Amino acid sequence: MPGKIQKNSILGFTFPQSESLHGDRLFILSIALLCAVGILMVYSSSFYMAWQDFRNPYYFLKRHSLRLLIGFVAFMAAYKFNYHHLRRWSIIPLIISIILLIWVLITGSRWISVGGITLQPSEFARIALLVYLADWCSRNANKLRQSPKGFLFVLTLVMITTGLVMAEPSYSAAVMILISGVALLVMSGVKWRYLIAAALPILPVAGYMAVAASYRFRRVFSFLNPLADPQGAGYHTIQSKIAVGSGQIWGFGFGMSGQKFHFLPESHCDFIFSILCEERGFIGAALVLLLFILFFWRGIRIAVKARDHFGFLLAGSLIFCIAFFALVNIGVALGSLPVTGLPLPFISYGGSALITNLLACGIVLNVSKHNNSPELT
């Protein structure tokens, strides 16, 4: 009946089920919790910093309310896009992709300002890269698997796309970006002898831009023994240090977190989960650690379930892709991967990321409604 609203019940919570929103609904709840999350988190990170620097505690929850709000649009616009029509427009945000890093790098800024938002084109390009080598994939695979030709074109397209990134320079994105075309191929099921013939020349090279400036090679090290330079280097890895022990098993309690009064820089951005280890103990810190797992297992669980190895790849490579960037940036909060600048999916302060990110679940939630769809259209 049209118009009509049905209950559905998963683990006590009860959702409005209507004809307009179909899909993976524990993927749609970790979503949503995570962004929850955020907002909370956000908002207890940064007062102080607000008030100080805008007599304004509201200043960053206000601003990242507000690109949430244009996440949930960009989500909303590709879940009711058809995934299937990306195929036939897919090299499109490619090309804009490109075009735009670079613009960045002739304008020697990494940010783009878009009505008072800056935007980072590299979060895009790593969704547009992604899009159409999808695409490219499942319309080439014996093509893919059989000759190297096919492989090469798909490594050059994700090595110009790195390049351009890196000459910004935003290494630790650069490097996100391969990673993502890797895991891609991966499941495209190219050769392995390809990827390791070709990981021989790239990994000395990206060693080398690793350790070439000196800033980069104190970053990359410094964890290792953060105490060699408290002051420099390994500051903010002894603060993280110090925000995730002090909470123990319940944490201080919401908005009371210490390190967040100018001890740790970032504390609403790339250090936002030692705030909240801090404030929530473990007991938080896990709780939302299962929620990324969760978004993690049922994105998964959508692209397996894929009904085309179009949306298999897409699905199953966005989903990757955001999973990895939790899984960095909470090694990083624990001290035990090099600092990188990579914020945390759906709950750091919001910008770039936190939209893409949500472009890129709708993307993904398309693919599942369109798994119980009767036919492939």
Given for the second form:
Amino acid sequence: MPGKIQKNSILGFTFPQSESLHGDRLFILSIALLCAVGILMVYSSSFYMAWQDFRNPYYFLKRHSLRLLIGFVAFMAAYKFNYHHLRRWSIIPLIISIILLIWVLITGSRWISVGGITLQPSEFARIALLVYLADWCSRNANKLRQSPKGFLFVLTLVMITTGLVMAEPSYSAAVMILISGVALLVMSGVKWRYLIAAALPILPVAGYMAVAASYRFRRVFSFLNPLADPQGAGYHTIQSKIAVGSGQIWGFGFGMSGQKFHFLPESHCDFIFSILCEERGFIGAALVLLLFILFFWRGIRIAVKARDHFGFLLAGSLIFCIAFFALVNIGVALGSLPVTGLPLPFISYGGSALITNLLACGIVLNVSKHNNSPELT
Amino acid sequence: MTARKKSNGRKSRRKVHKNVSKRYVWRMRILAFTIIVLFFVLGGRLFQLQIVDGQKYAQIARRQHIRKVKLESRRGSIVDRAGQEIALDHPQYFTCGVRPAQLKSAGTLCTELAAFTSRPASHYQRRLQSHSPFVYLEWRLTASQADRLQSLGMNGMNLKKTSGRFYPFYRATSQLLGYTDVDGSGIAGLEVQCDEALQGEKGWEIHQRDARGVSIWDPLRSYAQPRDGGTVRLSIDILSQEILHDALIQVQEKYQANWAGGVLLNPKTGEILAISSVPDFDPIRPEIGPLANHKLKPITDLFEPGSVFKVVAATAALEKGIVCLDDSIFCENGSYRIGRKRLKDTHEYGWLTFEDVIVYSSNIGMAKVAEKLGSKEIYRFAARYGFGTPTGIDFPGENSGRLRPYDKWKDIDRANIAMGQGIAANMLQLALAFGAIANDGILMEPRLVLDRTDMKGNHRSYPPREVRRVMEPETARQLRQVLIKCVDEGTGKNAALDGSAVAGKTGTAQVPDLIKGGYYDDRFVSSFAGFITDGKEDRLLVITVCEPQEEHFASQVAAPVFKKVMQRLQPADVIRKTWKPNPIELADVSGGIGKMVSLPDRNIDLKWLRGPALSDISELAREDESIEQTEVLLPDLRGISIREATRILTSYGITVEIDGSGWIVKQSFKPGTSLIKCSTCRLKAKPL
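What would you give as the form predicted in complex with the partner chain, now that the form predicted alone is on the page?
So here's everything in the complex, that chain up top.
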């Protein structure tokens, strides 16, 4: 843990000292482009609904822009703030997040409204958990590897958070937290057999779910044969595939999507990628996919180049988490995964996720910045 | 490498961290590699959906995004000879639909509607029990009725302004014009006869739609303009029509007659100026009231004409030179035997000249002339006058009458037919026959449509057409003389007009008993056929009153109607000269029926006529019809002869298409189908 890092710092906020002190430029570029695509797509996919419901085609665009602004502030703050300071306080956001999760569990609503903006505690819990675990794992690297105790501690924390989110109920978000936690454990060097041992009890649980709650099971796997129930369980999958497929090579052009006219519900949130495919065609959609790959590749590169274990785990787990979101969302849009309610990072309309993702990117960039900084003493 | 570093891992914390991270970088690389592979898998999937199957999905998308929207066209107008619109499409009606689930006080609504339409409230109650979420309760509600319903402030009720057929002259033209169905296709009367010309062509527009069915702008929009229907100009003079209709209403009410009908035509051209019968019906709600009222009886109904038919035998006798007008005939003092039957005259006559036989309408005198003449000649002249064959008028459901072949006539039949019993004709045939007398012996083809323009702008006019010469001009002149004397001195005195010489003939016929055979003693049809030939205005009018009560002699019942109509027509001529057709402005339409028509202005003109006010639309609209609604259903025609089936169907105004011959084995509409639904019925027949 570095003692004094920067000469010019006020309350932990540091200011760039030299040209060399900046984040990965391609990483920044990919985020900026994805956010720009997001602005366009949110407007294109929401103006009809906004006009119908609020008589204002810019309703969702305005709100999206406001969140983007907040997200940018969070991003800058995380970027400027030396990430090593996070270690000192990392437990506090986690505790607050868990309290909030319990709070929403009691009140029964998934949202907390702060000054007119609704926040989803599960989003923040995800970041807080990863930050804390990155800190803990880097601090107790040996303990983690030598005995199952450390592993069990981490697993318990992950399971508590996952369980709380699942109880909201928000299954898909819970699964994402679990997967991100597992990815972090893998990266931190936990023995494989621990992981396998922990995974074993999941099998009977999954089997039980398949039998006891077969209707839910069927619903989840309806994406494999959406035509079996085209107006019910398969509806989203079918409509999403129609949107994607009808785009063909070049797409219909900006604003020309027909599926957003209520054929594809939540077209500005969970199915924004389908609308993108419809309007921009294969070329546009493939470019966005490449942007995500660029983002992911640069993010992993930052993690690999991190100067310490904490930075490595922090950047790695956050990047993985965002990549999982992108994969699952796009997989759903293409009819390859069960329908979930997960937003597409940077592009979907959805306040909390956008803000937390930008916050996470700020942190990753912070790690990147310090990779480039001169050797610390 | 990792094992060595692990051994000195605790030297400095930073170094340890660094080494630890490096040691597990490979794990991260595997994870990262997996993720990137997954991204490329998604890229492949994208390729499959968009490039490989793209066409298929694009087609599905197009199917669900695009909708063809129909653009309504306006049905053409029917105008009278001066160009006055008498049937037109007007966006003035309201359709009342409800969502039964949301409707709270259904009972109130039903009683309100029942008050407007004379349907029973239970009719609406039954409709409300439908399981569909939206039910149409009533159409063609007027603006004031719609206002009334709106003021009830009901949830779940929807009033939609719709275009509908509008008949400014309401009942006066109801049977002539007929009516249309909800879709604007002609169902009866001229509406169906001229359907081809009146029908417009619907246009369409391609719209993009959302999943809830709302149409949205579409950059791909393509469309076809709707085409409005053409115009049909009738020979009808609407003023005369109203005058005639009004007179018929009065006579029917006065004598409580079964029905009364009249035909006014121009004998020189065959143009029908007015044609009407009562009781009539409400063209806005044709489904209310008996279906028999829909028939334009002067064309669709037969009756035995009685003494008016004597002119046929008289023509034959004069043409053949069998008798002259001055020849005397002994009328047997009122009683004469033919075979086992006995003929009677109303007055007992001795010797009468042939002229007086007609003037005083002696049956015995006529029978004796017929004896001399022979059946064949009477038949020939009846046929030449056009009896027994369709007149060829442009109107659906003409009944061509009955004239049996002369070789089947017995002696008594010959005598009866000479005096107009035992044959059946429609009023139009009678009118045209008299027209031949007025027109120097030439029978004209009747005309109802002067010209028509269809939606493509094709114009077609129908000039006057002669059918044939029935008699020599000299004979016609002689007959006119006799008929003038008929009115001056004989049975037609009540039809005499001041200042014009009227030629006419009365006829009082007994009604045949179709069940037992023979004739009823107490049921009569009294007719008057007459014309004015003063050179200025040629008019021929036939009035028939069927089964009048109390009085039955044509001289008392029918002749005064003739006089009244003719009297009122004379000042109407003056009005007509200064009259311009009144275009019915679409912009005028705001109020109910009573408010919008230009009729009130017209009635000011018509006050000159000093008759009772002409049919005031708002008055009639309020008139209470207590006739219960009888839905007439298509009968089972199977097993009956083609002729009988045709007669039944044409009497309902249904066009018949026949396949085969003999007896009916199949009908295109099932028995029990509402007659409103079938305009053409296809029948299949087989010989037994």
